[in-house]
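Below you'll find only one chain, the form predicted alone, shown as C-alpha cells.
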Amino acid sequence: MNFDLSEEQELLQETVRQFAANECPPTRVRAIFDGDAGHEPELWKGLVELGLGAIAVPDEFGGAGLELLDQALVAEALGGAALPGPFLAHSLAGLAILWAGSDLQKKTWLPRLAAGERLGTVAFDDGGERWQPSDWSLPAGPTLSGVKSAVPFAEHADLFVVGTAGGGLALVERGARGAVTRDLHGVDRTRRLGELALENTPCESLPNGVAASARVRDAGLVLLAADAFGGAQHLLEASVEYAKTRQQFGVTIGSFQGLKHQLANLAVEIEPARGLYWYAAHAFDHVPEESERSAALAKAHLTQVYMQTARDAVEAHGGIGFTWECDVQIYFKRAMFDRAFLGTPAVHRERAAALAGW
C-alpha cells in the first residue's frame, strides 16, 4: 500500500511551484492584489499553457485526463503562493459540464475551457450562506430570474454554471439577455467575487445536473482544503523566517519561549492535516462511499487550521502583522475566502456527523 505521491505527481506540483515563483513572485501578487481588475489574462494564459485549464477533463476534450488528487496538488501549490486567478471556479465549471452536460454541451464548451478561450465560473450561493445544492431556490426553466451572490470572477467570466432549485445546474453565457454582473469588493482580492443578477435570462439546463451537483460541490471542498493547506504551510514558514531575523531586546524574537511554542504548535497542527485532503481527493476518485464525508471533513478542518495559522502569523509578525504593507494580510484574507466559500466549517462538520449517522 502506497500513501505517497508518484514521481509524476511530485513533478506536476514542483512545476506549478516553479511557475508561481518565476511568473508571480510576491511583488506581482501584491500588484494584482492592489489593482482594480483582479485578473491578469497573461498570468492565467501561462497556467493554461501548463495544462491547468481543465486538468481533470479527459484528453478527448482537450484536458489532461488527470484525477482530483492531481488537481488538488496544483491547488496546494497555488495556495502556497497566494497566486491570484480563477483556477478554482474555472476548474469547477469544467467538472460540472463534464459530469452533468449533454454530449453536445461537452463538445461545445470543454475544449474552449481547456484551451483558455473561455473563462468559466460557478454561481452557487443563493445568499445567506445557502451554498448547498439542497439550498438552491432559483426556479429552473428555459429562462432564469434571480440573484446569485459570491460568484468568483463574475466580472470576467464568459460562462456561468448556475445552481438551480432542486440541485440542478444550468449554463448562462455572458451577454445573455437580462444577465448583469457587479463587483462585490470581497476581502480576498486574489479571487474577486461578484454578483450575478438574472431577469428572464435564457439558459441551457445541464441534463444530469441534479445527479452531479453534489459531486461538483465535493470537488470544490477538496480544492479549497488543498489551497488552505498550501497557504497555512507558507505562513508558518514565513513566520519562522521572520522570528529568526527580527530582533527585540538585543536577541532574535524566535529565542523567546512563547513564540517558539506558538510556531511549534502550528507545525504540529498543519503537517498531519495534509493527509486529510490527500485522502479526500483519493476517496473522491476511488472510494465513492467515503467521498462526501471525507471532503466535508477536509474542508472543515483545513480551512479552520488556515484561519488560525493566519491569526497566529499576524501575532508572530508583531506590529507589522496587521498592516496593509505586510503580505500576511493577503494570506489572512485568502484564508477567510477558503473558510467561507461553499460553506463554513460548522456547516460541513454538521454534514459529516449526519453522514456518519450521528
Contents of the next structure:
Amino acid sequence: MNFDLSEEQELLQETVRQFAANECPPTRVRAIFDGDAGHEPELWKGLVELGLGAIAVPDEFGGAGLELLDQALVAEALGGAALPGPFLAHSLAGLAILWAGSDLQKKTWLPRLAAGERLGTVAFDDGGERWQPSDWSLPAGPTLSGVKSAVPFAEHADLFVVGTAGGGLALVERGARGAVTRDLHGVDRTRRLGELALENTPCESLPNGVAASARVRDAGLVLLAADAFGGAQHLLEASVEYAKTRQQFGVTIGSFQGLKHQLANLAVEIEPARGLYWYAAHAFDHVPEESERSAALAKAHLTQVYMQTARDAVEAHGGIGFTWECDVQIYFKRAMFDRAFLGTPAVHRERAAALAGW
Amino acid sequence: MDLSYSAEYEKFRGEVKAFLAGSWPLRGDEAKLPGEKRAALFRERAIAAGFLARSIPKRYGGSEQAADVLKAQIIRDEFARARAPGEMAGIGPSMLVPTLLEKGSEWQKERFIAPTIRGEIVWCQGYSEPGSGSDLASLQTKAELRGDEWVINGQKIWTSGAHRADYMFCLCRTEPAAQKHGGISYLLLSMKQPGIEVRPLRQMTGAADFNEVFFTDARTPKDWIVGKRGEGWLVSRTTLKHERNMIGDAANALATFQSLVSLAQRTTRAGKPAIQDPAIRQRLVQLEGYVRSHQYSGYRQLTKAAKSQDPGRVQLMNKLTSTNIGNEIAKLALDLLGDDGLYEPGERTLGAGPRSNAQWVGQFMWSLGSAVAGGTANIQRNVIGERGLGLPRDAAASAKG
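Would you generate the structure of this protein in the form predicted in complex with its partner chain, following the form predicted alone above?
Everything in the complex follows now, all chains and molecules, and the chain you saw is the first one.
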C-alpha cells in the first residue's frame, strides 16, 4: 500500500517548479500575458530541453517513457506557476499519434514533437460544447472541410490532430491546402486559442483514431485536473500571504474570522482533493476499468474547486483583486480555461453518472 | 504508487483471516450468549492473538505490538469484512486510555486500562460546562482537597453517555487563585455516588444520548488525579489530540454515500427513479467528488504515517471534511425523501445497506450534531486557519490573552 509519490516523481515535480521559478517568474508570466504573441519559443524550448516535450512517449520515439501520473505532476507544477505555453495541447497531440498512429506516422512525428522541432496541438471542439469524440461531426475523408474551434495555439502549431465524425483522428500540417487559422482572443492569455478552418484540406487519417480518441480525451481531463490543483494551491497560498500582510483597522486582516474561515474553507476544498487527480492518473495506466470515470470525476471536481478558489481569491484581495494589475486574474482566467476546455463539470458529471450505470 | 500490499503484509492478512475464520462468529454454546458477552469473549481472544489493543503493553491488558499502521488498517478492513467486533469504541478506550498511558500514574494504568479496553467499565467525559463550550479555560466546576478526598461542586453539560457510565474523567478548577488554564486539574471519579445527579438532555432527534451532570459535594480520592495539580489543561490536550485522531474515517463517508445512491435508486420523481433526474445525478456526482477526495486523502495519510512522515495540514481538516460530506449527503437525502421528511426520525444506523426513510430523517438531524460535537465547525476553521495556514489569532481572542 503506497499512495504517495516516488522520490523520482518528487524530484521531477521539483525540477519543473525550479524551472518555472527561475525561467518564468511572475514578471515574465505577466509580460507574456500582456503581450500579443501569446507564445514564447525560448520558454517552450527550455521545457523541451527538460524532456517535457513528450514525457509519456516511449524512449524509442525520443520520449521519456513515463506514465500519465508523471505528466500530470508536471501539469500541476506548471499550473502552480501559471506558466504560459502549449504543454497540454502538445502532449495530447503526441499521445494521439502514439496510440492511434501507424508505425510510420509514429516514427515520422513523435521524435520531432519530442525534440520540439515541431509544435503539435489538438483540434477537438466542434463548437457548442461538442468536445467529446462522439460529438464530432467533421466528415472524415482523404480531405477535410469544416471548422474546428478552441484550438490551443492554433496560430503557432505545426501539426494539428483533428477530431472527425465517429470519433476518428486525422493529421493536418500547417500550410496544407485550404487550412487557415486565426486567433480567437481566448480569455486565458497563457494558453491562446484559435480557429482552424479547413477547405478540401489534405489530411492523414490516424488508423486507430476511433479506438484511441476517448483515451486521448481522458488524458486531457487528468492533465487539466492537475493544472487546476496546482493553480488552486497557488491562489490559496497567495491569498493567505496577502491576509497575513495587509492591515486594516490596525490589525492584519487574516485575524478576522470572516476571512480566516473563508480561507480555511478553501483549504478544505483543495488539500484533500489532490488524490483525486493522482488516483485518476494512476487508474489511467493501472486500473483500466476505472480509468474513464475517474478522469471525468477528477476534471469536474478539481476545475470547479479551482474556479471557486479563484473567485474567493479575488474577494480576499479586495479591490486590487479585481484589477488587471493583480496576478489573481491570470489564474482566474486559467481556471476558466481548465473548467471549460474539453467540456464543463456538468458534462463530465453526467458522463460519470452514466458510466456508473445510474 | 501502488495500492496493493506487499507479500509480507498479504501474509499478515492471511493470518488475520485465518484467526477470524476460527473465532468469529462464536460457535456452539458460546453463540447463544448475549451480544455484549460474545463481543467481550471475542475481544479477549483477539487481544491474546495480538490483533486488538495492539499499542497497549501486556501488563495493562493489551497485546504490545510494534506500531504498524498498515497492519492496523488490514485488521480494521478484515474485521469489518467479517463483521467481527473491533477495538472497543467509545470515549474510554479512545481518549482516556491514551491519556493514562502518557500521563497516568502506575496504579492508575494497572487499575483502569485493562477493564476499559475490554469494555467492562464505561467512561464519560466531563469537559464542557454551560458557560464553557469551546472556551474550556473559563470552566467553573470546583474541586477542593479536604483531607484525602477531592470534594467537587458544579455542573457539566453535553456529557455523552453519562447515564450509562461507571466513571468520569473531568476537568475541575482546583486552584482558585490561579488564572485560566493554570488552575485546572484532571480528575477521575465514580459516577455511582450520591453527590452526582444525571439529567438527560433531549436532542432534536427526540433521543437522549447526552446529559447534564450536577455535582453536590461529590467525592473522589486524592490520588485519582491524572498529572499534577493545575496541569489538567495540558493533560486534557493529550486527550484532545486522540479525539481528533479518532474522527474522520473516510470508509464511513463512502458507505453513507452508497446508501444515498440506493435511496436515489428506490425513490421516484414524476414516476421515474429519482436517479434518472439530471439534477439529482449532478448533485450525486458532485458529492462523490468530495467523498473520493476524502478516501484518497485517507490513503495518502495512511502512507505517510506508515513512512513516519508528516502528512501536513490536511490532518487538521479530516473532521471538517467529514462534517461537510455528512451535511451534504443528508441534505440531498432529505430532498429525495420529499413528504417522508415530514415525519419524526427513526433510529440512526451507520454503515452500508438500505436504511429506512425514518432513519434518513434521523441522519439529517445527526449531521447537524457532527458540526457541533468535538469542537464546532467554526472552531475547526479557526484551527485550520491558525495552525494550518499560519494566519494570526483572532484579534478579540488575542486581546483577552
